[in-house]
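Below sits a lone chain in structure tokens, taken as the form predicted on its own.
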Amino acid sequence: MLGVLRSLTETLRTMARKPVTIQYPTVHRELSERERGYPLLLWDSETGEPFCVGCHACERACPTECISVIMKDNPLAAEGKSKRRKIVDQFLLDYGRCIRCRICVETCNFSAIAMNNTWDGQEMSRYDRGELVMDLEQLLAKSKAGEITPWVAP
């Protein structure tokens, strides 16, 4: 008998608390500031370049493979505007292949990788894998809307 009662007694405390289920699709649960989602580039507003110099640091740490940097002369610099001989002309990273393990952030020398800590860089699902290749622009896109912050270590 005394145990149906501690029973009841659980079922009912159960009950009277509030649901701990979000409604997903439409909510989302607050992601913490060293989420890792995938990589991005970062803008540099002041020149308006990319922080990324070609180094190739990244490319040839990254354990799968999924990076591919293309260097250029810069324009700019032939005209005295910029500092830079050498700029970035294609940067391409297959999100399907990336394993979010950061090493490409650490290894940067110049701090322009940043991994995505938004809701957008969670979910990347998409029916075709050709879609996951993402290119310059699109590497950029959320740093120069000025959506990504770079984590600095305290």
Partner chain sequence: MLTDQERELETLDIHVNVGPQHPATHGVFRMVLTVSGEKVVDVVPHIGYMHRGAEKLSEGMDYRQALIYQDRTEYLAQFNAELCYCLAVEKLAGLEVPERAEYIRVILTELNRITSHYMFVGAFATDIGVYGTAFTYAFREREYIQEIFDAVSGDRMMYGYFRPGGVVWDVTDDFKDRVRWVCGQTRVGIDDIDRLLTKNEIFLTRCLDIGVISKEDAIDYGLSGPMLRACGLPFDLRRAEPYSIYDRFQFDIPTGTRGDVYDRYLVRMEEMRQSVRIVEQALEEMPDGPIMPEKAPRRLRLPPGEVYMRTENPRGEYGIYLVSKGGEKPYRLKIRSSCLSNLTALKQMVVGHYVADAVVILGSVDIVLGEVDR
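Show the same protein again, this time as the form predicted together with its partner chain rather than the form predicted on its own.
So it's only the chain below, everything else dropped.
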């Protein structure tokens, strides 16, 4: 009986505590800057093209093989506006397969890919799995709009 009363005291004491829960869909927890949301491509606003040159490094390093890249000759380089001789032509990233391990970001030699550390990179529910396969435009959109500050590992 004493033990049960002691338990009850503990419960009553907790009642006076400040609640730690937050009402999730309306209130969002603040994410840490290192948060590993689904990866995005970054946009080089100086030359007006993606950082990615389509070198296939991330494609080879990905443990789940969710990335496919196609490279092309850079038209801007021919005009002398850019130093990148090659540039990404197509970039497909299947968010349905991605396990957010950040190995692609680690591998990239051009800092062209980054993990999305905002809530957009977390809430990914779709009605169709096909919608989770992102193409180049979708992957670049957030960086083009300047809505992302990628975290760089020290």
